[in-house]
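Let's start with one chain on its own, the form predicted alone, as structure tokens.
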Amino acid sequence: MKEIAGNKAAGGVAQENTEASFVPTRAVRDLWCKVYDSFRGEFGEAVFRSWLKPLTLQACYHGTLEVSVPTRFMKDWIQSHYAQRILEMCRAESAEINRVEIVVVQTASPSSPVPEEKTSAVSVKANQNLKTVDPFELSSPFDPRFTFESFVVGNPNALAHAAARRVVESGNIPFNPLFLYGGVGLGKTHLMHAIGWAMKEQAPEKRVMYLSAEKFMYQFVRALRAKDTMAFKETFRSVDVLMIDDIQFIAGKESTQEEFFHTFNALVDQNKQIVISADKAPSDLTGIEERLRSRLAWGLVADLHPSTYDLRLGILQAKRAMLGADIPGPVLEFLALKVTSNIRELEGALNRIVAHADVTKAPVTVESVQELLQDLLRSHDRRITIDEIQRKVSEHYNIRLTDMHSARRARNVARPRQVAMYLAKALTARSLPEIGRKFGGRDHTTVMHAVRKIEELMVEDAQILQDVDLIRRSLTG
């Protein structure tokens, strides 16, 4: 094999390996052309299209194979998501493959997976024009997870999931936009996918783009760079459908946001569906400009509530349907009242139950959960006690702590009790009759009552909901 001189030079990209780069041989050429045409089939289409058609081979060397992507940001992906079963794919071809590097190479061809033989991988211009990027290829894949059937409802996402298949169903534009709001794990990507899937079943036709805010404003600077902004305002405004997920991530940027203003409301002019989600409501973002947060408003914003123990357990009762698993019911009671952080976390450690029952064979139980668990359930148990919670929930309710214990049952003591009975349950791993007894010696039931009463006032009083929210923030923090 020979070596490629001032192959790290050309087009003024550096590749990120250190060792000299050699041109692939036939043999080379011909196996990565054969993993790459399987692509299709072993991804699928979306993927392919969204992520692995820029694949391109670059080198060879010492059992390494070098492929290139244009971007940082679609370099981090594939090796984060598809790496490894690409190098799967190469040693099932040849086993003298033992390692898939990707590097950066901004002007690499995503349109020919190989070099030219005898000539340097870098083999087009610079700065390639937009205007060959079909939106389909910008936006990024769905989740076959995430679809409407898959969503379970409950009072903190009906909303949410109303206003979602609506927009769906609706033969016309229900509200423009849809902003979906809440906080990390409680399903406002779920719904963008299940909007996304069902649109691909019910219109095919239709130009659905769906993307973070972090890539809309990485194709952006693209464009400003190869000073051809029209392609990008060509490519984004022909869509019929477009869902940008995290809009936050563009605060502080002000020539992207200006750019997302016209995109804006060009496609409203044009009545084309919007979809926006974000972790707070688009008068509480911090860094967008006023005129795009009025916007952003302009149609129904829809909250994703914290979980309520009713709502957990019914995604957890899903979960274990579609795993097929045997799981008893009082280890998913069990995990609803532990695991209340985000529906993630929840999910994760079913998962974990059920992967260690599938190596073990062993009979799941809530004892042997709270073995497997235990870094989980104690992560927060070893900072915050039980005792911290009582006087935290007294400053802020502005009552004595000794009420904590007391067996006075007005209102304005009974609450905070309350408060501070649901929080000892979701930061610590106390049982039932272990908090009880903290509470001035009550029965476990009356912690249940009270775990209950408190995720339903969070769905119904905002003043609830905003109080926990601020007294956990400050033991967590």
Second form
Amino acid sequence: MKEIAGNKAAGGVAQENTEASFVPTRAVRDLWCKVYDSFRGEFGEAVFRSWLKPLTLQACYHGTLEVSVPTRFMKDWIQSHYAQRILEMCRAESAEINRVEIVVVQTASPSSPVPEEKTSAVSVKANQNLKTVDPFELSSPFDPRFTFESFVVGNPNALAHAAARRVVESGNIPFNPLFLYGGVGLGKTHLMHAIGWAMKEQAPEKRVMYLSAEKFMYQFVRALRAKDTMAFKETFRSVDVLMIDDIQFIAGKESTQEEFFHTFNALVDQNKQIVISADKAPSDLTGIEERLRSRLAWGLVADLHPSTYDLRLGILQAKRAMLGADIPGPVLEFLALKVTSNIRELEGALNRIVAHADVTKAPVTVESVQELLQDLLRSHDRRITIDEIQRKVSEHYNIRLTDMHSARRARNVARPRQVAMYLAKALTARSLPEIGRKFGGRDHTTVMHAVRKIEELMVEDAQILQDVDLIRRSLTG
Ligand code: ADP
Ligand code: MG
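Please give the corresponding structure for the form predicted in complex with adenosine-5'-diphosphate, as opposed to the form predicted alone shown earlier.
Below is the entire complex, every chain and molecule, led by the chain shown above.
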């Protein structure tokens, strides 16, 4: 076992038990890497990929190592199957770790408060003088999974992706700030980490700092309490690239906004690159002061649109290749069709399938996946009825509602009818025979044919794809 206790100055794992050790130090990150290796050795590659790899090191404080997972399901599973062993592995590296806490980090929601116990830890230690803070300690580590190489580019994210690339490739500052915005799980954080990795490679001398707006605020509050805002200011103003994720978090937090505004201006004046992400466009950010909002929109504002079927399928294929998992194409198509809410959920679904297959060794089929993901799929099927689908489709194509049930085969009604059948299959839990009955008593093979036909057309015919996406959005949105 490595001797770390009593060696605070050299950056021991536990450090002093102050909030200074909130951000994982290099020693902690090294420890975590070793745990990765031991775990992989003990449980094998497949289990490692499914369960330990998605764990992200978040923090280390008071002997607690905090790691995050993207879903509640993963947390529960790891907790009951591997948590004890992970702790033992950590302790084998450093006896100062006495707890491993698994937290679910989906995405920073605008209202989530600064974690309570951390805030109180701050007040206890308020008088401690926390001098110069190393930017690399404040910066959150980049997730090794989030690189440009692993980012699948499609229509919905092409602009954001190109802009992120430009930030890295252009020798000077192409636009300032780069403002990325879009809904949950569309790849904002992924792109920011990708910028971080690429910067490290291309310009290792540049100091790149990445952190969530929440953490920015946490650090700021900490500095205020420690009466040490000078070090805070210096730290933030000495970086070459500053990336702040989920800026909407500082809505309504006036003093944090004020501080951020000054940091922002100071960096722009020094010609340093800033990258910001948010869930909305600058002009739609409520609770953010007008002068800051307009300043945020100065550079390039790039939005990430909701994913399309093609992009989802592309991501699933890339992920399957990465996992080296044996998942048949139709299963991926099924997922791309059904799990449309956000990419994180889509990945979560795939992870669940891979993990399940690891355990059961049973072949993965559309039916087994339907069974396994019941809960998830049901939440997506919520409340959309076949009647509603038929109504929307007939409105969209400007045909009579009765044509949904009629025997007419003219292309101008047959195609929309097929679209409606396809959507009924994709968006409801109805079986093929049930759907057939709702369409004038058609046979289930007719429905199946319609579903296949539309799937094919969505690949070949951009117009159909757009129609389906539009109708789907109006139904689910
Ligand atoms: P956001 O920050 O916008 O909420 P994230 O960047 O955290 O979303 O993305 C959620 C998950 O989806 C991550 O695991 C990310 O790797 C994945 N993801 C999103 N977009 C893509 C993409 N275009 N290609 C590959 N993976 C993606
Ligand atoms: Mg994010």
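Here the rigid core means the biggest group of C-alpha atoms that line up within 1.5 Å when the two forms are laid on top of each other. Numbering follows the first chain given and starts at 1. Predicted model, so just to flag it, every value in this text is computed and none were measured.
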| item | value |
| --- | --- |
| Is_shifted residue 392 between the two forms (CA, 2 Å cut-off, rigid core) | yes |
| Displaced residue check between the two forms: residue 347, CA, 2 Å or over, core reference | no |
| After fitting the core, residue 99 CA displacement of 2 Å or more between the two forms | yes |
